[in-house]
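Below, in structure tokens: the form predicted alone, a single chain.
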Amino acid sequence: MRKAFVETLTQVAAENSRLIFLTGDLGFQVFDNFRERFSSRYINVGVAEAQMICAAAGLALEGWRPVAYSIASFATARAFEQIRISVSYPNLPILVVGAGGGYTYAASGVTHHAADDLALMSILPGMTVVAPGDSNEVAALLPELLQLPGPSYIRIGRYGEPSYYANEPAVLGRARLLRDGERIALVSTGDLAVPVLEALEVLKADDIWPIAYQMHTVKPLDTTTLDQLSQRVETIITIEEHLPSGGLSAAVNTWRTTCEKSIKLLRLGPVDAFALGNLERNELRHRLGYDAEAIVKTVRSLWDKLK
């Protein structure tokens, strides 16, 4: 994802001379091409995320289109007050980029975990919040975010995440159909679309065909698609790498309170606790029960009951 982010950002910068990039002492070698081509629009503020956001706000007030980049835990939690007061309150067109959202840096410990980033950004008025699932979604959604009149946040991963095919293009604010089906809907966000698709391949051998959507835009939530799903399924399973509060599942649960039809909602994701032990990400997902194996087990247990 990070490669797609840099390449797309560079393309947009070539077309928009007001785009300016700020980093909190991160991205060495990653942004070399951008820095060489647009040296006057590349600012390294050092290890000072709060100052980075304040600088971005000042630049936005002068007509620039700032993109502020850091590790997700630092970009959101450490600079939260500055984002709230200097970006969200005046509704400035600043894109905050959280690299390594969720437990991308699982083995680095709690300081680098960002399983609350979507919640922190979603509670801010006017903030658009996006968690792409692969490089193609990053490339499609980034230019749209940079056209918004107000602030936005994007969670991206690292290098090497697998790409996947979907039946629909990635469009900001619209859930993306991964696979059509029946009875049960799987709704994922971020790169958990990949284990969802892995689970679908396993379930196919058992003639089990749930619907699968990738909800890359967490805010504003695509309630139109959810309304349509409510007429087709009895159960929605959300899959997220985020704490229970404030993420995708919480947003879907809020929608459910307004839904005319009674829908059962299940959640696969981290529990309401710090992830201790410095586990590798895949092991953490397995232990907390939201990898492909857990998705298969959950769908199988429900499928026959819903016949």
Second form
Amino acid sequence: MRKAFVETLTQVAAENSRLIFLTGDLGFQVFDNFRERFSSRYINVGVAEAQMICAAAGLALEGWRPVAYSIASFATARAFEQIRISVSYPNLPILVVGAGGGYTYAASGVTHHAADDLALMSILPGMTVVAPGDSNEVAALLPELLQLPGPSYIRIGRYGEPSYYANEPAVLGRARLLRDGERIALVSTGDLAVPVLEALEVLKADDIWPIAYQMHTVKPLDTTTLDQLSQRVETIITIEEHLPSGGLSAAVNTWRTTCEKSIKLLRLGPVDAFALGNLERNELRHRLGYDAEAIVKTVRSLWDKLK
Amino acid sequence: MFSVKNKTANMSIAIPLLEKKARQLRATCVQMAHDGKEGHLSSALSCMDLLVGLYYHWLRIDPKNPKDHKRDRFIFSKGHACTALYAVMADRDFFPKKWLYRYAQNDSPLPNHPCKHSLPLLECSSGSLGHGLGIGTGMVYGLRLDGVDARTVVLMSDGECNEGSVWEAAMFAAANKFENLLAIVDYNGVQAVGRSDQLMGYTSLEEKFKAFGWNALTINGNNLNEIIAALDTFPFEKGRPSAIIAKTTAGSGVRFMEDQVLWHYRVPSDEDLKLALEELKEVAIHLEEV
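Having seen the form predicted alone, please provide the structure of the form predicted together with the partner chain.
Next comes the full complex, this chain leading.
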């Protein structure tokens, strides 16, 4: 995803001479090409996230379109008040980039975990919040984010995540249909689209066909699609690499309070705890019960009950 | 009249008038705080002479064209002291003086912390300390890329310098050799519930800015001669940002408010207002107009 991010960013920068990039001293060698081509529009502020955001705000006030980049935990939580007061409050067109969102850096320990980034950014008025699932979604959504009149956040992963195919293109603010089906809907965000698709392959053999949507845009939530979905299924299962508060499942739960039809919600994702033990990411997903295996198990037992 | 080129003439004519102006605007602040029932008066009074020096002598700004791209950028980072900012902006005709009656009222363009949504003339909203200098550095960077020869000034409080983000911004400004950036610290010694010297471990602000790669000088920030002399020396050094450490008295100009932590928050009573106006021998500018 990071490769797709920097390539798309470089393309946009070539077309938009007002785009300017700030980093909190991260992205070793990632931005070398960008820096060579647009040296004056590449700013390393140092390990100073508050300054990165305030400087981005000053640049935006002077008509620039800043992109502020750091590891997700530092880009969001460390500079939260600066984003709240100097980005969200004045509604400036700044894109905050959280690299390694969720438990991308699982084994690096709690300091590098960002399972609260979507909550922190979603709670800010006017903020658009996006968690693409693969490089194609990054490449499709990034140019759209860089056209927005207000602030936005994008959670990106690392390198070499698997890409997937869907019938629909990724469009900002719209749930992306991965596979059509019936009775149960799986709604994922971030790269959990990948285990969802793996699970669908397994379930297919048992003639189990849930619907799968990738909700890359967490805010504003695509309630139109959810409303339509509520007419077609009895259960929605959300899958996210985020704490229970403030992420995708919380957003869907809030939508449900406005939904006329009674619908059951299930959530697969991390529990409300720091992820201790320096686990490798896949092991963490397995133990916390939101990998492909867990998705298969949940859907299968639900499908049987619905029969 | 506000050209900085003819420094001597500007200074020799203006100073007694500027001092009178500062007294008038202090009276305005006390009246606003009394009527609006909002405090932060000692912080407003301490920086009044600095604002008068900036707005009547140094800033290249035009009330008739307030968003001119070439204007100097002024960030009032110590937002809690905004009666002083509003008074001086009204007096310079950036907006009607009668707006001052609405200070801190419902739906007012002049809330008790400056909000750009309410008053779009502002460069930015303020109220949360430690943002202004960082925003200022972003502006300087952008202006430099655009080749605009505007200066950027950030007025902060000494308590604000407790915030780590101020020093992140200070480092960035020096690293980028922001010669067009001026930070002014209203060093009035009083914070919300304590003394700034004690809370900063009795260390020098001037030395701190110098250690961060700035050129800095300390002046009496309630003396318009010194303020104007310092402003006219800007930039203090080629290739470095400049800082003025303006030693001021909290509540300056009204003796019973001076150097009192109490007056950081206290709202003046009818009696306080009467006493203050008697001492200042001036009335608020918006009352005069009616």
